[in-house]
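The chain below stands alone, shown as structure tokens; this is the form predicted alone.
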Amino acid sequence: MFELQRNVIFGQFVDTGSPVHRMDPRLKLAAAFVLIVASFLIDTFAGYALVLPLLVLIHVLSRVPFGYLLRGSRFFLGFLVFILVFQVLFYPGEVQPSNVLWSWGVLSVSTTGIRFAAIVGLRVLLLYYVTTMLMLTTSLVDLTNALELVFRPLQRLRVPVNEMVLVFVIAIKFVPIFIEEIERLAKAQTARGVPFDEGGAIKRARRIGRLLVPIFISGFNRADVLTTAMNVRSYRGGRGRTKLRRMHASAGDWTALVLIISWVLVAWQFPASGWL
């Protein structure tokens, strides 16, 4: 059975009522930003090993099933492994002959290339995990309000913050909608004798590619309906709008943010030598 919704979790929200869900969205954005910056600053295996317990602690506190996260990341992990294999085989940097493990023509496997690909893989995994957990533990309403409050100072420079945040949130919301539409069309085609879960990867990709036209037509129709609904309700961006929910950061939220920043700084400055 073709089940895409179970295998793609980007943009979905899982409400478990955990402490991570109840954390102030503004501080969650700040914590996510710190971890994203850390993914670019840390360049040692020892540093990422120190960050791992922090990620495990966040995941345990979020109460999001690890199996659900892993199952929904299979496509991403498979694509990442595919890219990293090419990175190892076509490593562009300089490699000493003593570090070469295998070579054939333009292809080669070296310890330098393996280390570089592993660091890149860890960096991408950290970026993916942070953004995915932010989506899983923050509703779109809270995320929208937090982004508007964080970027509100830009309004003094005549930057349309509310409109930009609205476009960003709608784009995220349309991801699971498109996934649901693909699954619905695929099941309809399967009922008519076109099996999407049989054959090789190329044959499956061709069958899914035939759904692009009706999916885009459906997406434009949904966007048109959304625009009509917003116009009927006299939506005019953030001008004159009031907030139903007020955000309040507790002492525990600030403590969690300080802990994350301190943890990341230790991992960044952690001394390491050699291959680590």
Second form
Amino acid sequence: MFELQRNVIFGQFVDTGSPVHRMDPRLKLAAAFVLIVASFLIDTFAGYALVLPLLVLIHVLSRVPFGYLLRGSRFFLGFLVFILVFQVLFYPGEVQPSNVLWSWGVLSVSTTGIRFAAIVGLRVLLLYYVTTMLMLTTSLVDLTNALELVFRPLQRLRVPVNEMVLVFVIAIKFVPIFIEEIERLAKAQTARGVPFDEGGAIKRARRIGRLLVPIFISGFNRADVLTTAMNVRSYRGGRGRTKLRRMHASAGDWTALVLIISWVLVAWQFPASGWL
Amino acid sequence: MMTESGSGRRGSVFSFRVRQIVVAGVLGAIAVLLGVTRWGFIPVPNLAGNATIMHVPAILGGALEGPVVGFLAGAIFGIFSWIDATIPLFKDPIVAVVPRLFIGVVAWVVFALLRKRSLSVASALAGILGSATNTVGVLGLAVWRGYLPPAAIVPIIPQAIAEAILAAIITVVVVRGVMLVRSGRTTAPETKDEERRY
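In place of the form predicted alone, output the structure of the form predicted in complex with its partner chain.
What follows is the entire complex, opening with the chain shown before.
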């Protein structure tokens, strides 16, 4: 509870100035999109094994400490394991009797179920890794600019793209702020005698409820302050706005994107037989 | 606080006020926060995963700030639950995002209709019906898209009821709290009659 900031890295930006950080944000977003699509398409173990070296390459290039990423994903990984166990136990599909390893009432463990859960797990891990790395290596200004450019065609249809991107970015930006705040609230309540690490599930849930109300109220207060700040600076969406820095994609950026696309295509189409 | 820049400007179908953008973003952040810390999940293991209170920010956005904020906060919740999905059901953006858009809108309709009568009843019903929108929307689409057999709905019903009750409790408490802070008071009213003040 008191180490939330260390254990949750959502929305953080770790600037190591690496080539991955410097990649043109539009192309980086495109590359991330390709990898996200890949997480839907690839459904063999061989395919994921092929994608792995690419991810290792990206990670080494980015110079983001792996331990940092791992520690920050603790909640997510714990939860994933928990869910996958239930996926195996309650596997809904058809199972041939010869594949059943163990069964008891509605619960059963089958090789089909294990394979299904493992693929789902890999798929989730890939998606999680890509989105997390995108956020760790892209500053919010870059992310905003890139998202605005990608969705610009929608502006023709009079969809308020800039505003929607801003909502999204504010949501990401506020998560670390709220995490800090929750930590402070938890410490303050502990100092006044609320035991946070004791009690059963229901007691714990009630204590979390006690943290939620102040968070909502302070959230509304912060929103008021930010609204005033933006109004004072005459924010009026993206119309007629100019940029201090223009983005430009280098040849290297394009090469990286093409490399990722072709790598993913190979992994997707890679012939896998039998269990793989 | 009420200076609205850009009201009445043209250029898009819905023109957002700055306040709506900011509040929707902040509420979306709380939904994401409940997700990344896993506090928003109450483990009720079954095919649909867990009971959740992650939709509560969308309900509050709808109730306190109107349909646009509710819609946007729901959109953030939906996008996050799609990105963060651990089960195949929510890997489908149609199931993960679309039903969530309507949570805040339904909450707004209910709250706006009833708030004159009683703030607490309005908040509670907004919470319950907002939750119901989420449950019915997600499960309905899940069955329609073939992720769940219709029979799988039955074991989820107790979880849905638990979600609705939790959402109702939190909505009532937070609406009261926010109204209190906005009214400039620092202590809770001593008699119930004073509720009329807000």
